[in-house]
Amino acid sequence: MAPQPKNIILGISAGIAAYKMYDLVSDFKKLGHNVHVVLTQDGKHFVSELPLKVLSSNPVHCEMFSHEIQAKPIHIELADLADIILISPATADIIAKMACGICDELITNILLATKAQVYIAPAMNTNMWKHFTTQKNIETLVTKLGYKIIPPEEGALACGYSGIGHIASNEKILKTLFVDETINKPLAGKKIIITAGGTKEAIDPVRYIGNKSSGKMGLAIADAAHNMGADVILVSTVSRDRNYQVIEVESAQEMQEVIESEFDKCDGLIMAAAVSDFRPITASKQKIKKKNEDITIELTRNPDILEILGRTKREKQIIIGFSAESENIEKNAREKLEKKKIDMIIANDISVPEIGFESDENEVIILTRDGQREVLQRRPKAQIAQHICNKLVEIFQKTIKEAKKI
């Protein structure tokens, strides 16, 4: 079935793949809808605006002021017009003034003021993709403003590298923005629990054992899986803001109680956060004084949350582990999928620096129940939490016709 017709702003920043463009337009025209081009001052130097124009049907816009009377500021009048707002190509530039809410442009303008869903679609250098202030600032646009990005994608890229930053394919951009709403929300009637963050086992008021996890593999998993419709809640070491249910503990027998309380009203588990192994038997009350001599510290084992829950889960209910390894990764990471009877595992190997703990990025391997493996290699973790959630959908589906066999 066509989509309905929808009033389309179709922003165009400076970068070489605005030239595909001409031909998104012409698309959006053939499904019945009307696009608005909006154009940054920069973006004229790689795109005409006669044949955008022509192609659309309408006025193409780039200056925030005119002479022509208006009843309202144009980009008051736009962003009031608009169903949809996509940036395509989206640079870094853009990007960055989209996130900090810099007005220098009729179209970050226009952003500022609309309640119109905002899709974005990056196209840049790889560096400048996977540079930090680059994901810092699509985190943002994700998390806090509720734009929905289309990934760019990996190929030969115009400055000579190759590599993550070139921009999706527009058959792949209108399928995201007109996808049916049951297809674009898989994980939608799903309740899901996530856990981010390393626990903190106490020794003292003030000291504990703990680990190098950031949260935030953990917390890219929770944001895709809430963007894909899921009822989430988040189960963090590491305090964070965001617009479904966070739930805040520090030690592994705190996050299993939350856990433990959760599971049977859920539909599936994903464990990313760190769990220490070990806790202090005892915690001293007090702070403990440094003395001339060495003290010992008892540890007991904690308990294994995935272990209890993996043996005691439902038939329907989906387990998700991570397996964080310094050798035989995946060796260890296959065991511990049998021996722990869950459904999947993601092995990482963190002895590399450059990710994994602390990173913006990982590379992992992924290894289900029914034999399954598969390499990501090395990208942001946005990425790999959106396609951990993609697999998570694919094995509800197959359980659920599996149950239709029986």
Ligand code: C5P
Second form
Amino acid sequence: MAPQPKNIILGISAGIAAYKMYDLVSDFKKLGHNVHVVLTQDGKHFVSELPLKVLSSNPVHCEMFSHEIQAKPIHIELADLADIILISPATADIIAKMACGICDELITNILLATKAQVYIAPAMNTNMWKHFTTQKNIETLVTKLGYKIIPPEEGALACGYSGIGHIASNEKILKTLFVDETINKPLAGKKIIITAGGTKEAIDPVRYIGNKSSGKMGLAIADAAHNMGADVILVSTVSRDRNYQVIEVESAQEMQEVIESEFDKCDGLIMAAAVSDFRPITASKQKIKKKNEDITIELTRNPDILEILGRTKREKQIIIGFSAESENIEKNAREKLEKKKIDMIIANDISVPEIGFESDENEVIILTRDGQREVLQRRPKAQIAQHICNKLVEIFQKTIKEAKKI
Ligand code: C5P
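Next up, the form predicted together with the named molecule. The previous block was the form predicted alone.
Next comes the full complex, and the chain you just saw is listed first.
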């Protein structure tokens, strides 16, 4: 482990695990980093300023306001200085404040002002960690703000409980900050379009032909690819607030236009969207009035985006598709893999209600162009997304190796 020296702001909040930060500050220093400790007001009950000052060779900050003349207020100075901000231990309280953008003391102000990557190492009672609100706040920090969580572990807790809530070891924290950062960014430098949701094909200004896709699978893939360093463009029919580019579309034609205008600059495309195969030939400009007779809506075929791009893509561009089927799952997926000339297909069975469209879980078969077959038993979509991105990395690596052989 020989990381580049970094400016680290270590925010210590009021948890018993705060005492472990003496060692962590020491470790940071031994690795050559410049550490500034910021204590919360309640954090002061758990550690003393003097040893932290000696160990970090820097002043320890706690107060928001100073009567001294400063070029910049302290929260902005530290926010701008930081390469990394680590909140450790992070209590349920500071996690909630971060999720809501509350700036009630120095560290929360720094967090709102900084552009640095924020890591948090939570530590708390098991019930507090598992509480819906804490989990919701964690989700906000990860998905909306791009914070990295160093998850708490199982163990005997100071509160008398035994269970999850024990702070991750200092070793794990160091590994996450300095090793995983480089190793776990295997998609860095890759620009990837990911589609999500079901398209809506207008019948009139209020009605459309749609489908049951929730967009969860595509979104999970976009999050995973972003976390692995990819420059993600999410083309989605469902509105999502993310810290990467999201382009909202409604119809298959709009999705096609966006993809075709972006794909040339991209290294990959993952089509997780459920694209309607048909659209009304004409969409009425006015709301269609109710009459006492049946009406017929004539449909025309939408172009198959995946097939068009599969046939025209450059050799190094990788395309992944999905195949949602209610029968002959694998056979149909294999046919699509061939017909659409794509690199990988993920097949799932939509006849099983617990998995698929609106569910948080899925069960899939992954087939690749070079003949690999993998079955992923039922699991959260986030895990399936991670696996798909890992496969994408493998395909990129294989493409590079093959290009070198030529
Ligand atoms: O042929 P089928 O519609 O089952 O193929 C599904 C895959 O093709 C999905 O990845 C979907 O996003 C993509 N698709 C597409 N354009 C369409 C229909 C499906 O890109 N018009």
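Positions refer to the first chain, counted from 1. Throughout, rigid core stands for the largest set of C-alpha atoms superposing within 1.5 Å between the two forms. None of these values were measured; they are calculated from a predicted model.
Undergrad: After superposition on the rigid core, does the Cα atom of residue 346 shift by at least 2 Å between these two forms?
TA: No, residue 346 moves less than 2 Å.
Undergrad: Using the core for the fit, does the CA position of residue 21 change by 2 Å or more between these two forms?
TA: For residue 21, whose C-alpha is compared between these two forms after core superposition, the shift is 2 Å or more.
Undergrad: Align on the rigid core first; then say whether the Cα of residue 12 has moved by at least 2 Å between these two forms.
TA: Yes: residue 12 shifts by at least 2 Å between these two forms.
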